[in-house]
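Presented below, as structure tokens, is a lone chain in the form predicted alone.
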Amino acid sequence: MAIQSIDPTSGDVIASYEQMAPEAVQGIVEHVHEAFLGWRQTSFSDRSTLMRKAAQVLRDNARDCARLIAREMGKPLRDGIAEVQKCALGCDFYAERAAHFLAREPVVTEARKSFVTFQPLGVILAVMPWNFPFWQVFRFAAPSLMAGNAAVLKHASNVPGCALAIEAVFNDAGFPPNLFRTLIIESSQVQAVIEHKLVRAATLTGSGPAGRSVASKAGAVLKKTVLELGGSDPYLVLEDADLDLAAEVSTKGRLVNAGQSCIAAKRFVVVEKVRRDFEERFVKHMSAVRMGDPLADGTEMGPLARHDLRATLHRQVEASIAQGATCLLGGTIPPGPGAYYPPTILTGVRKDMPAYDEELFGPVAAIMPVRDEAEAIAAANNSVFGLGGGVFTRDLVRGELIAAELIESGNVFVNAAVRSDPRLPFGGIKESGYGRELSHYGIREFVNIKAVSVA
């Protein structure tokens, strides 16, 4: 059975890849484990040298990788280049800091000597999504390999070319053969990989149902998981906000990757006193975004990754309008080929509408009017998700308090759009998952935190 890569701008098949047989997958895991046994003995210095080479390979091939990303899932070329460069930055970050993050920590006890050491676990399975097909993988792979682990990747079925290109990056950088391998398999084959005796843990970025599936299968065999799942990030626009800034940042936050991001701004909780002024500015910024061929110069937003994703998004928009939401911009499927959907703004969004309760994975903004700050905070937290959020206010002390203490999310930014950064931990709460990626918290997720005491 073949896994096909399909161009979302035309529907044309780019390439077909033969699905790996179960016995081949089992053999690959065994080879990866063998590579791990040697890799775990290497020094941080040696690992760092190779990880820096991986960063250079990424930079040298950024445009080619970006073209592949554009063809497989529709990301504009300039955004794909930025994504690949961010992967290189992540490689350099862990190459420089892994030894410090995982250094022994002395502890004073009654013993002659006590300390905590961080040891690699072994083969880690990564189940990754298509929306940031390089960055999602590297933000797991760079810290995991620097910690001394090995990895197998089950990437989304619509980006097999990206998956193989990532494996090639590590090979071209000189990492040991089989230390990082891509599995060309369907989702139905993931359980067998999780259950393999040589796979020690799993990480997944994806939907809630996918997260529940992986968590339950890993839990049944007592293997750790880290899950980064969906989000419906609230951006609070308070009565003292700089509305020009709020509208500009909200547009970028909503339309990043054509809105196909777990941490894209999705729910705009706006105090009624400034709602109409914000909406006017928001419509102006959203309508100015240039949608088109992701490979063309000047394109700011490409198509959605698949036609079925567009159909789901449009049903959510139509159902919300039928239940009383007002469409200020967009909301219609454009004619012609490609899975395009225009920047769209719904206002008057209330509880029990799809635009309120569900994740809108595309360029659709939901404006929720509220009376005051207290109601804004309550509305922001009235969600099953808890990944990111934003607060717009000129009172930075007030904004910091709301962000740090009152919003139920793993990442909250003040007067800026939420984005992942290697220097900061990334992850969510509630149905947005658990565990953390990036920073020193991320590299310690897949190590054995071992206590040693010498009497």
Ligand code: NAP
The other form holds:
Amino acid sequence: MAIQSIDPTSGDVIASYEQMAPEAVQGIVEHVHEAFLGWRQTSFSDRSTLMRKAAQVLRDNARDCARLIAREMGKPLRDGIAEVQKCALGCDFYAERAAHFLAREPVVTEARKSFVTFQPLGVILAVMPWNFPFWQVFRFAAPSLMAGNAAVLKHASNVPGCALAIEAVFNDAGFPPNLFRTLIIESSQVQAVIEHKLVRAATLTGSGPAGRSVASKAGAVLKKTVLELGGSDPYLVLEDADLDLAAEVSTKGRLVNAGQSCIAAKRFVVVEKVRRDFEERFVKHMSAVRMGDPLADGTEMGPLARHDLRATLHRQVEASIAQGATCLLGGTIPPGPGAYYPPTILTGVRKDMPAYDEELFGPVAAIMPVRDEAEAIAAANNSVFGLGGGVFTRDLVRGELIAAELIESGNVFVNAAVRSDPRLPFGGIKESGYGRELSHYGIREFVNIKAVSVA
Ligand code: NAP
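Moving from the form predicted alone, what structure would you give for the form predicted in complex with the ligand?
Below: every chain and molecule of the assembly, starting with the one above.
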């Protein structure tokens, strides 16, 4: 069977890729393990040289990569270029700091010498989503390879071209052959890879159902997993917020990647006193965004990545309206080809509506009015997810306290939209997953934290 990339602006098939047979996949894992045996013995300095070359290859090819991203999943060209450049930044970040992050840690004991050392594990499986088809992979791959591991990638089925382009980046940078390999397989083939005796751990970025499936299969064979799953990030707009800033940032936070980001702002928990003023500004900003062909100049928002994702989103919007939510903007599927969905705002969203309980993976904002700060925090935490969150207030002490102590999630930004940054750990709690990527926490997920003591 073939795996196809389909242009979301037209529904046309761009390219077909032959699915790898189970025996071929097993063979690739063995080759990757072979490459690992040599790689684990290289110095940080040698690894850094290659990782910096990977960063250069990315920068040199940013436009071509962005074009591929645009064609396979609809991201506007300028956003794709920014994504690829961010990957280069991530490669440079770990090239520079991996030796420091993984340096031996001396420990004082009664022995002559005791220390902690961080050893690579071997072949790591990465199961990745299409929404940031380069960045999701590089933020795993850069630290993992710098730590001395090797990797196999099972990318989302709608971005096989990106998956192969990423493999090519590592080859073009001069990494040992087979150290990073892309598997063109469907999700039903993932179990066999997890169970392969040479695969030591798995990471998955994607939906809850996929996370549960991969984690349970890895658990059955006692292999570690890191899960970066969905989110429904709450943005609290308090009565002392700068509403112009809140509306502007909320628009960017909601419409990033046409709303298809795990850390997009999804639930806007707004104190009743300022709700109308915020809504007015929010509608103004959201309606000004230019939606169109991702390859055209000036496009700020492309289509959704697939037609089935648009159908799901529209069902969530319609069901929420049927249950009493009010649509302030958008909410209708535009005529013509392409998986386009307009910026949409629902207000009066309450518990038990899909817009409250479920992740809205598209440009749909759900406004939830609350009486005060206490109700806002309760509403923010009343979610199965715990990935990111935002707080808007002019009182920075208050904002910091709410962010640090009261919101249950892995990241909270005050007066700004949540974004991933190689310097900060990234990940979630509750059904948003476990484990961390980025920073020194990320590079320590797939290493053996080994204690050594010399009597
Ligand atoms: P998805 O359907 O879960 O797919 C993600 C990856 O998992 C794809 O490679 C997919 O392969 C694979 N997969 C799906 N079901 C599987 C199974 N049962 N066993 C093994 N692999 C399986 O998610 P998506 O629609 O691509 O991405 C959207 C979701 O990802 C959202 O919930 C979003 O919030 C989340 N996400 C989270 C983060 C984060 O860092 N926390 C970042 C980005 C996205 P196929 O394509 O072949 O099905």
